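Single chain ahead, written as structure tokens, the form predicted alone.
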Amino acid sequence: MTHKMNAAVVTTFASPLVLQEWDIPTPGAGQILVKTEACGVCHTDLHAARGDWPLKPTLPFIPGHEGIGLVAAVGAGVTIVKEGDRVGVPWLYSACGHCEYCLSAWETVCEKAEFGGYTKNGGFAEYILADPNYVAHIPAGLPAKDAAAIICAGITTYKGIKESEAKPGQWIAISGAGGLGHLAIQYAKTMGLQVCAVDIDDGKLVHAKRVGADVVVNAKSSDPAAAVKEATSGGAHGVLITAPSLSAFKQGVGMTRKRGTCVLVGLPPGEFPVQLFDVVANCITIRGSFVGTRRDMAEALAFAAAGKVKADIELQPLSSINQVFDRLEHGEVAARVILEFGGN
């Protein structure tokens, strides 16, 4: 075996990523090690590598959320995986276990958790250090590369619909049908709800069509807000913004029912426009919601082994990083990129 692995690494935040050389690593007590079959790129591995956000992750660092593979060794204690099960890497890479969030299985808030591909190394290389209580883990028949985006986009938008609260019957109207929005709208459709895609793109609606929507809605052509409304006879229950756009932000709050919730789980950068009018005088619920609990991750899984949910996925090997982001950048992917591992 050897001792190097291949990565991607951010050396320089907004420039290039460079494929480097690592040693393995071996991990310690209470860690595990992952030899990487897949890893799923996310719009969130293109901010971490800009330095976008306000707390920027230490460099050099590997990027990876969506990483899938098979645990290679495991540290002293570890008892809940063993070498041989096939686990992800997600995006909440752990957390403390004690704080007033974690006890209550909102882990995702909590003030110590480190995130996969930004406070650690993540899945762009052969190999991910993790922790074993908090990787996902994905059920037998799913395979590596359709596991990678739902342990990040299947799980985000998930949540996201179970805090719309939107009930059975009830409308979702899903903003952005790309990456997470084609994924969000068939979990929609499983979860019984009536689903309004909107997007500014028609590839994309067409495809949103295709994979459940009910009615579509192109935010360039008309006024989005009037059109859901007028689909939905008064708005949706839900709303669900997954584009990375305030045009999007405000135009959801527009979208949405009296007494409904509009959710976010987009992250443009800036403030959020809204008008504070309509939000009380029709009762409207906005809320972030961040990813997802381990007990949602599972939930997810659950979907996507079943068949109910596959997300449309582009194979390409770690060595087209760059072109991939340059490609995320510029909204041509259409769906889900995911890299794939090869050899032993």
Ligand code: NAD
Given for the second form:
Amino acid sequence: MTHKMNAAVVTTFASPLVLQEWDIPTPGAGQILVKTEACGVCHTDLHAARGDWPLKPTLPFIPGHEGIGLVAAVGAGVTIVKEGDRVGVPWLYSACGHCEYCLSAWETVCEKAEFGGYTKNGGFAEYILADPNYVAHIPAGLPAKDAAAIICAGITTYKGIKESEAKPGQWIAISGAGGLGHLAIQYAKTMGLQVCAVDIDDGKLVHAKRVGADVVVNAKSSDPAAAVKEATSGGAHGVLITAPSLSAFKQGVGMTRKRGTCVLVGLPPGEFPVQLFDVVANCITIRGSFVGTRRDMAEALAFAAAGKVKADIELQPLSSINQVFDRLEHGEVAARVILEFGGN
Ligand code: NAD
Ligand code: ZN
Ligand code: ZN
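After the form predicted alone, can we look at the form predicted together with the ligand?
Next comes the full complex, this chain leading.
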């Protein structure tokens, strides 16, 4: 094999990514090398490249945390995967395995967690170095391009719906019907919930209906909280906010039924604007949710392998990443772009 790989690299925040040739990394003891087949483009990658969040990645870095590929080489001592296995390298790149959170199966909030495509180089490259203890195991029969969005957009929304504590037959409102949201709708339907999808774009709402939403609300053309309350006879039991917009957070609390739970998943920079009185007097729970555990990953992938959820994907080459980012920023991506890598 050649010793160089193509990668899309963030060299300066808020500037276009630079296509570079990097040395293919060599897996050390306990590491594996994955040859990328496909990698989804998440809105988080945009936040990362812009340096939107308080904890910033160290420059230069390779984004991408929906990378799926085949194990190309294993370092000394690796037994959990073998060459040729199909794995995913997710946002939860690794954790310590020993802290109070890891020990209680909350590895997502491990103090020493590393993040794929953020604190570790990710999947916008032909090869990815990974920790075999934290990779996703892709079920047989699920193609790489279909698995990609599941390992971030899928797991995050599947976990977020569980965290909403909405029960079968009850209502969930899903704010933002993009990459995360279009999968959230499908997970929620297959989990037996009634779904109200909210977006600011009519095209996204048509799509939301197509993938199973019972009711849709355009947050631009109406008072979305009032519209959701009316459609759900008093508010959604669970609300999942995936929209990368602060106004969606304020509205999301207003959509929540008394004693319901509003789960925050979108990560726009800034502070969370909320009327305290509405939260207190309605006994509302507001809860953050961050990707999902390895167990959530296996469950989220099983739904996809069984054909119960399917990401709507648009395939693009790695070289188009800056156009894809531009479209994602302007709401012009229908659901999920997957970078497809040739030569596999
Ligand atoms: P996306 O761009 O594909 O989708 C966002 C959707 O929100 C679009 O359809 C857009 O039209 C809609 N939207 C924008 N403003 C809105 C508003 N005011 N009300 C309703 N809808 C609105 O993005 P994505 O890849 O789905 O990611 C969404 C957010 O989730 C990002 O902030 C991302 O960083 C975050 N995220 C969080 C986690 C986590 O673990 N918590 C994981 C993955 C992504
Ligand atoms: Zn993501
Ligand atoms: Zn830990």
